[in-house]
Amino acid sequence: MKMKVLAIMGSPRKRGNTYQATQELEKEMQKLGDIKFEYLFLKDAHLEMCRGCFNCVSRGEEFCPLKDDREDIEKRILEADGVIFASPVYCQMISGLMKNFIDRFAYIFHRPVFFRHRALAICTTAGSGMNETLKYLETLHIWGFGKMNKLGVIIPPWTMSEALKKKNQQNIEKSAHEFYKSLEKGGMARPTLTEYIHFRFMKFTSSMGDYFPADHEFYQNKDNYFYPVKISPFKRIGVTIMMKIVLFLMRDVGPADN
């Protein structure tokens, strides 16, 4: 069965280092099986700057005042089996294009939907900032992707040594195999402790319907987890106790009066 990967490219240079690294990964993955790559260049997408109005989080994404390609991009992600988030390192962090893309999908941090998908974070750097950039992209696992694969490629502005070329190629081949294997496995994994804590916390905050009506509607029929899955009783009891302690410590913290 053919699998489809959507590569979301965060570089303003359409055919730069990040694109070339992603293409090398594509070549390696196509050696492993029947897989189709599609590229979404944020440089060419009509995606306006987030205004920080919070409507998408609190009321629902349909209340976003910006009418552009956001909804179509979400559909393209849902239609894929795997997603690649690729960005160069700019000033020790992801590019502005990638950051605005993530900001425009802020509501998915609250209401994740990509549970049947797998994701890979790619970054290219001339030297520093790779770990910081990959760590930030890895936070997208909260969107439902679960554990994310990561690939960092170092491409200096001077002539690359043979040793570095070999290391980059080895990392690309390793990531290609790991990402392909995760796509091939498919399915919805049992949540980790961190993912289960995230669910319980979000379900609790959703009870404040006056502040988060969209979350309230999303979580009201989700008692166990985001999707049907068996949760260990030890995990459930442990997280319940932890949350009671946290809520006790936060008992004097409440919404500010405006």
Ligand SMILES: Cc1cc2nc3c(=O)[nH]c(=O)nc-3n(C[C@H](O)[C@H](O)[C@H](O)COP(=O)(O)O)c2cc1C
The other form holds:
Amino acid sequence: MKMKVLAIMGSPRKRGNTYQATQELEKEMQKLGDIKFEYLFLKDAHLEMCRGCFNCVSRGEEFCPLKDDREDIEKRILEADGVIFASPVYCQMISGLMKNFIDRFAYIFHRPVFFRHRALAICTTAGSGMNETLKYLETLHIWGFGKMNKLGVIIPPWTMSEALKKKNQQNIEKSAHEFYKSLEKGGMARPTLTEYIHFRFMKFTSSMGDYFPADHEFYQNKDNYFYPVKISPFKRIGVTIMMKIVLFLMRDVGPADN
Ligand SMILES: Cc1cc2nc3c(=O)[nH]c(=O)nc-3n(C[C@H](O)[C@H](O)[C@H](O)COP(=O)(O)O)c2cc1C
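Would you generate the structure of this protein in the form predicted together with the named molecule, following the form predicted alone above?
Everything in the complex follows now, all chains and molecules, and the chain you saw is the first one.
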């Protein structure tokens, strides 16, 4: 079946550098196989500014007071096989549009859902802030994507040297190959140690049902991991011991009633 990629575009310039870099990547990926690409321009999406009520995280996303395209966007991501998060560097970081988009989905950091999906972070910059921006976008792996692919493209405001053009093109081709390969592989992998530790800590905090009722419900039938998968007894026992030690060391900062 044809694979589908949804590119979430965080630049207010719809046909700007970030779009052009993403289009170049699409062109390279189309050489490898028939992929359906869709573009979601956050500039045009009806996605209001997060009000910071924290309802989505604590009580559940259905309690978000903002009625806009958030739910539809989540559905579109779920329907895709791959997701691209593309942003220009603005003052050393992602754009405001991209940050608000991420804030509006804050609950997914607590209750991840995109395990079947693969993701690629793209940023374009005039020269600085690329590593910081890509590193930040990489935190989206927590939404379930696992290891993220990354692509940084440098587009200076002056005429680009042939060497930089070549380097950008090489990076785009490399990323297209890697992202295509990870999409082709697909499936839900065995969690890495870090991913498993993350699950165990989330499950632990979810047990404080008063603070996070939505997490409590989400994690209560997830005993092993987010999805059915074999976890080695060594991993399970090792992480249990590690958690006991960490929780002992943190005994003074935990909730008084737990
Ligand atoms: C408000 C603003 C802030 C920017 N901040 C940076 C920056 O910190 N470092 C940098 O190298 N380029 C910076 N740039 C340049 C953009 O990252 C670069 O031109 C990018 O490719 C623009 O992508 P776009 O055409 O898709 O919007 C900034 C541009 C704008 C408009």
